[in-house]
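In the form predicted on its own, a lone chain appears below as structure tokens.
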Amino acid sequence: MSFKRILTITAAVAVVGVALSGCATADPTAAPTATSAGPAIVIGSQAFSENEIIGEIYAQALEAGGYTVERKFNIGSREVYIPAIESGEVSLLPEYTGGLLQYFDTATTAKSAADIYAALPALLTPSGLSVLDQSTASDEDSYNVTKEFSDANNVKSLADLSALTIPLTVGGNSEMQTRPYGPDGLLSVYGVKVSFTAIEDYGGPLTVKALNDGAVQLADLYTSDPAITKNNFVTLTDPQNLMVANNVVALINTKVFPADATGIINAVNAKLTTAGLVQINTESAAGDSPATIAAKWLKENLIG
């Protein structure tokens, strides 16, 4: 692993003042010799594996660049971690643009990746927050049904649900109940009335089991989740764009995150892809740890 390689890629994305000296090699999980003074960068994550892995990728890239990093992963939902990053308790956290925008502006009409990203600065600046470069990697919430349900009811789209007369229940994390894309959104956009069951594992095994067992007819799963393909679920199309673009982006507290480290994070996001998210989620499902997955990703994509 070459620290000079990190500097080369970082400079190609954004000119920064990080001094990555020499061409020494090291294990990306090992603590490097510090080259940047200042307090530790505290990296948080949401409480699901993909977000923790991205946080770990950020952490290891920063450590390779000479920064001291403290991890504070699996914090929870936005209702919990947004106050933590606003207070400076957390310096940086991997985020998703559409969900972040809707948290601060529930009435937003922005749908595209470009429009959502452009709308964020005005909403974040008053809280002392900012976003770095957004990635092309995206991971949207999506409504999923079993193939059996899809075939039996001729359902391929959210719009198709309006023709059904059977009771429908959607399963997802509790905060989904009040999100713009939740039950109220289904009713207002598609005329579909659903009940809601809270399943607190962010589309994890409990949600998958509930869908397979018929405890819920619809489940909120992230589009990068390999469980969709593994279980042969049908992701319902969304012709009215109820679900907004959700590109990976780093949310920072501008007062505590060092400005000269932004290039490192931007270099990571420039290499993240949607296919890459599916891959790291597949490795996580196979039992690999976030630290192992992150080290492998950095070796293959950034540090080399």
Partner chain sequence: MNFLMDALNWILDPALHQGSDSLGARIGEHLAYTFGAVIIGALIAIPLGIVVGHTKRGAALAVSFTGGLRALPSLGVLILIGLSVGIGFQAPLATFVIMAIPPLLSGTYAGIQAVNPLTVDAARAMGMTPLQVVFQVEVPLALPLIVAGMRSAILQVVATATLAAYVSGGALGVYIFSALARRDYPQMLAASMIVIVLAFVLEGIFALLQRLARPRGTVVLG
Given for the second form:
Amino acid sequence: MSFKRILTITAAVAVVGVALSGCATADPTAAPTATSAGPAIVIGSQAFSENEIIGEIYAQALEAGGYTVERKFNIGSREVYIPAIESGEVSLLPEYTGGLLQYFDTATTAKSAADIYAALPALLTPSGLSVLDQSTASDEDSYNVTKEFSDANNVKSLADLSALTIPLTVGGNSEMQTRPYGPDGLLSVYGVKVSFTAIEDYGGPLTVKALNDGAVQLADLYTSDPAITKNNFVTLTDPQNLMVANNVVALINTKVFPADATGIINAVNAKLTTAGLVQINTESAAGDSPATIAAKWLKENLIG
Amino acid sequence: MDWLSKNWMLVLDLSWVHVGLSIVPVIVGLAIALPLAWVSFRFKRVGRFLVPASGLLYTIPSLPMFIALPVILGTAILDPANLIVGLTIYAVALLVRQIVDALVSVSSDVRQASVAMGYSSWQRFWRVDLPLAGPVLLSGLRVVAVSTVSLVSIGSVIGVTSLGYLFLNGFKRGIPAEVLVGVIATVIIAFVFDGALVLLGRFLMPWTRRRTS
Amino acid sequence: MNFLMDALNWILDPALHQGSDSLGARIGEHLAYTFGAVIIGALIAIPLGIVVGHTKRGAALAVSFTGGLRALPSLGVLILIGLSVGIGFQAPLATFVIMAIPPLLSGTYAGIQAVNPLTVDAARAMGMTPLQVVFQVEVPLALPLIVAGMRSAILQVVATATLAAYVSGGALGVYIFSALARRDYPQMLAASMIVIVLAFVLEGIFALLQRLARPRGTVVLG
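Please move on to the form predicted together with the partner chain, as the form predicted on its own is already shown.
And the full complex, kicking off with our chain again.
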């Protein structure tokens, strides 16, 4: 094949590609809307799939409402994305109330969903941030043990752990080590001394495997994780409220997020439930893409 | 491969991004390494410093390099520039030594003959030294291309999206198929790069084909 | 410069140097991975390289095999193995062995192959058995290239060992990954500089070893 021929083919492929992508963005069947001319709403997400899928649900709902959306998913943890939303680089993020409050006020004593939600505005307003309506869907960090460990040591609650004499190791992602509910909180609230093993998959398969294999005795898993019931893990109860309520909420930058779009996000959060989160995570573990899962959820809950 | 059938669009998109991130360091690296190697070869005193210095750069581990670069470049930590500059440094470091070695290996008889024919040193470099050093240069370029393609995925750890996204995402979601697809796609891109370089070598240096067959 | 000062302060913090997960222990883990993987890799790759180089059989296969291994992205391999064996040192070690094999194999193979065939013929003519030819002629003459292969294997693993922490395998990457999550730049910079210094020190030691490995009476190869 001559060099010239290769060039021609490459050029042809490029032209077709550009033409196709042009068609994809300019859907001829889409209803013309007045708002679509405005600047794009930049939606961010944390670096785990449940959060990305909620971000994708927000994105598709806004797009259905005629807004232009730009996705900046998988930004990372709060230390990374909070500065990004404060600067206006991101205008909307799916958040969790308890974790958000503890980020801004490490000394907070608020535990219940209502108290936490009420405490947020005073802390967020100075940074130009705000939260929209909170959802009933909650996804809390929780300490989990295997069924065998629970039965053998008669452990059902975090308070039961203090009676144990065996060394305990907790597995969780590395941020947990400095969070109030982490090893320090376990010691100060329940008097339980544990060592910590960082497992960087956010309660993912390695954390689950480590708990099953006995490499750790306690694992930080999210309550919306389908792996808890699948593996017969026992989520330890928390009588002293070490873990705070953590409801899904949309965090916005008030300067860049269009006020007339809040209704769309609030409508999504009104339909989102904890069972819905478990469902989302089950589909994600089965390999469906965030876009597919989000479209399905919207069809079942809002649009359909 | 149920996962692949559900997500092949994502794999395709990421593959293109991966290719883009890999091509730039190889080309820019070569463009920087050529003059540096020529200077090191012509002025032995400079070469005595430049060649070991580039060797030292090559020993810097990749992830630490990507993290340390913002201090020097003044970039943000999540800036893709850190990855591209870092990979370019590796390309330069490896190629400078390789090209100098190749130039040294050009027979001095040939060089003297070209001087006798009245070539200027500029002409001699482009028409005699570089073509004769070509095969060694090409083998260095192939090593650079393959290692660049595989190192690009490390960038996903510092927030630069590439096929490495599939490793981290598949890890968190517990889908080995997703990680495996990422590994295979990376290897395929590396092989395509390598094959393209071999073909380019045959096109630019037709005389090497005769020798090998 | 502030970042560098903060990084230095982080290294000098006495709390970092106490207990079972002190900086010293992390460096120890990093070195254990490096030498462990290279030793295991050498046990596999050097005999293989000697066989291929000596018999001249399977050379094409060996070249494409090492090329294929080189193209493997280390992070992907680590995660793939990590997902099947779980947390701990096994997945990182297995990954690093895979990373160490290509330079060791190609160094050994190239070294043996580069031995002058006349020298080998002379050794045979003197009545040496094939094993004597291998161990008294070919391997000693190939030693500088074998050590060069070890040197690049060490370099490869000392760099990649940073990733072990991603599957909870310890080593110096622990500081980098926990800092990346919290975006604690001074800590990730400090840990990165320690890894870089470690790589430089190992490189220096091996450059020296490589010089010592050259048999007396031979000239520099390449």
